[in-house]
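This document opens with one chain alone, in structure tokens, the form predicted on its own.
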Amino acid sequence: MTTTTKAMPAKGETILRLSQICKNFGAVSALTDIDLEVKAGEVVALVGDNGAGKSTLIKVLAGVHQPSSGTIDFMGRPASLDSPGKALELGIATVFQDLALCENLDVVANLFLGHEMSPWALDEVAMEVRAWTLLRELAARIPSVRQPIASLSGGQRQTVAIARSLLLDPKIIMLDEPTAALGVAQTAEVLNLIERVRDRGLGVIIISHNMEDVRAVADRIVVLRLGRNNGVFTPDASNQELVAAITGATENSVSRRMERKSVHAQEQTGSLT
């Protein structure tokens, strides 16, 4: 494999723009008129209830599904993501929830699987040096690049999967539930890694159901509901606003709890005056 460094867009420059994207599976409409924009050096969180269309949208961007209608612009030019290979070629890398790692192989072998250096006479030394360099840049907590994946923690495995996607010099990385089933320390490790990827000037799209994780790293929160856009929020948005956008109900347990807190605060203020 020959590694070539692609020119990275300037921070704040729009890398990806979706306009009026629709995806139909027969009579079922999974996505309807979706608009989305991702800029260099920002993290966009994609949130929504089950069945909101998040996974379908990610698969459209990964080249797994082709949209039924709508336009995709990448780096200011119309793009057709007609296969996963085309998405990777453009610079869109995806880390799916299952990570797709081979547990019996070591870190180096997983990083370069399918993209080996000098595949007819493997350059093990060059691959190991490249692996260490990349992991050091990400401040990854991997004790040895010759350690089997089976012996790594969940956070370390997520790190390897993200590092593997960076080998092809993408401009956008999409992460599907990157902190699912991780402990507190491992979650913090992955969130720190996402921030370091953003600092490299990449655009990052994350799907997550954990609002605290979303608030910790996202610059914008895009809500999908029933396959449609249902609002764009900042991390400062209240849980009440986000839950209302996700569920479509302004009256819910979160809003009632917020109302009780507000009433209690007013009563406390009244008793002090």
Second form
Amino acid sequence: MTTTTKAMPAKGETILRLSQICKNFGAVSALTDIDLEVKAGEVVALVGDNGAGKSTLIKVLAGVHQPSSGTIDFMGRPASLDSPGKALELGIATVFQDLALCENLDVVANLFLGHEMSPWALDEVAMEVRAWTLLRELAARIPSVRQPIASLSGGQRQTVAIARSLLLDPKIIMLDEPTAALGVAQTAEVLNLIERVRDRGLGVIIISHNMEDVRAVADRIVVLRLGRNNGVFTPDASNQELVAAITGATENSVSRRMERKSVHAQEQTGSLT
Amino acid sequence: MSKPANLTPAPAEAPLDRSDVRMRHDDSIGAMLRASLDKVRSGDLGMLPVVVGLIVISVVFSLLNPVFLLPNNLVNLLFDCATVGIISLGIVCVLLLGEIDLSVGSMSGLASAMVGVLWVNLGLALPLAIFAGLAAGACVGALYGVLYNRLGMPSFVATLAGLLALLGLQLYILGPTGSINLPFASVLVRFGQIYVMPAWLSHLLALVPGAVMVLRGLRTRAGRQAAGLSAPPLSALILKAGLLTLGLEFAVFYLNQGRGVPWMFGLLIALVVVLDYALTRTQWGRSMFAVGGNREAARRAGINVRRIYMSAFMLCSTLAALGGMLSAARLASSSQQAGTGDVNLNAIAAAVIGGTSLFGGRGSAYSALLGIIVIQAISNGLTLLNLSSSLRYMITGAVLAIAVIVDSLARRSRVSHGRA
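Now show me the form predicted in complex with its partner chain; what you just gave was the form predicted on its own.
Whole complex next, starting from this chain.
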């Protein structure tokens, strides 16, 4: 990783605090009274079913959507995230689910998009060297940084998107489903990467549907349900507890399925004896 | 992060960008030719349509009328190219964003009328009149930008409305006479009709692109090698620069058999070079391509998308105004007919034929230059054959249709070959 130039917050210090965040799309309230806190050197996992509001929350923090009400404190000061540029400037980097890459540009251009070196006479050599170093550090397997994004596979694009978020030395990085498109080895690499980013003292917010991944890296698991907070768990919480919080009931399709399985198994063992 | 064991370790001395064993690297001249052939096959046509078009056009028209290839006819051709070429340069900017400006013809007509009225009728100094025309262009572009950014009006509709409104304004300021003659002895008209470069200067200028190519190539090579990156082979660089210089010197020599290289064409080339630099080597240019490729991604990368749209619309209208004033100089008059007819379509067709995609995110400043040469060659050849304008319109329309078809087919092929 690069040496950080900006002053990093001390470990354990609260970087980001959301309180009472609401977001309405017309008559639909996508987020209602969301509270969230992220400390330096901490991985917070955001879990919830489809439509729970995870991606909306990420977009609010990235400056893509503006909250309808509520306050956001960044480094102890109230912040208004009214544009993606503002969020980046503050030090909130985001890897979006759709990656938000320009397919017609090459890897270097995408990594440095909006933050090119020497704007009046682009320094392609320096940018290419930086791109290679960054991708090397992520153990990325990208054959050439001069090919357009259109020719890369899903996993390679994911790596480019993550590399881009780290380019600006952010204080918080948010990853929306970072491992969904990745193979086994690359998933492990991304999880390693998340841990390394955390050890550098950054705050990490990760959205994932994969409970195994979440438990592997998260320090806290925040559950959203239908746009509301629905509990905070530690990674040693049982799967059942998590699923119950996510679906909103102890009696749910997952538990019913488990029950059916166990009954079935008992019947089988019973018939054997 | 420790390197996974199964990744083939790169040889220690391999440059940074040559460590992946899966890449084929085209380092020799033969391999470079093969790579460009692959590119064309996958739908990245580059300048191929222009070259093929120009060869077909020259053969056909010179068979039909040998005057076509005479030096003086080609000099006239270049005079004509400059006016619409400059308009087309602006079109490249809006097309890069995936937008369009249909009012460039009317804008050029309005600017030519403004020069006539302000300079000849009202007796304003020529530079002031020209400045007023350019400012009017910038204002119209800014208006399109506001309509697009703030009111969400599609550029297609906004500029279609502009086409009519600007034409009306042009007719209004020209008044009942409808036409103003510009004085023949003036600098403007002489620039548009007579001024050519001295032979020695044109030969000297023809050396510049090759020299710049070699110097820049050498500097890039040195920079890349110092940074531990691979560098393209020297032989290919010298070969390219040599061929370019030979071609340009021959063209200049041939034109100098006639009147010589028009200064107005020199202006077009200068503008093309400046815009090319801006598009490929500055942050603004990178943002243009990004917004044209994926607007939302560009926005999330922190690019001020609205400003980019605004700059493109303003640049397009301003260049259209400049082109209009030069065409007034070319014709030595500001008339009601200026900017009507096929000016719009020629400007758009030139950009597309030259390789700028209608779908945004692909193109270059040079496409305007190359495309306009093709378009003007067709129009010039048809004029030499004494064909009526009805036929000329039909043929130009067909050429535009073919250019767009080639563009969309090439795009489909690029998608299936994993190129952008």
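Remember, it's a predicted structure, so these values are computed and weren't measured experimentally. Only the largest set of C-alpha atoms that superpose within 1.5 Å between the two forms is called the rigid core. Numbering follows the first chain given and starts at 1.
A movement of the C-alpha atom of Ile173 falling short of 2 angstroms is seen between the two forms when the two forms are aligned on their rigid core.
Comparing the forms between the two forms on their rigid core, the Cα displacement of Leu138 reaches 2 Å or more. Once both forms are fitted on their core, a CA shift of 2 Å or more is seen for Ser153 between the two forms.
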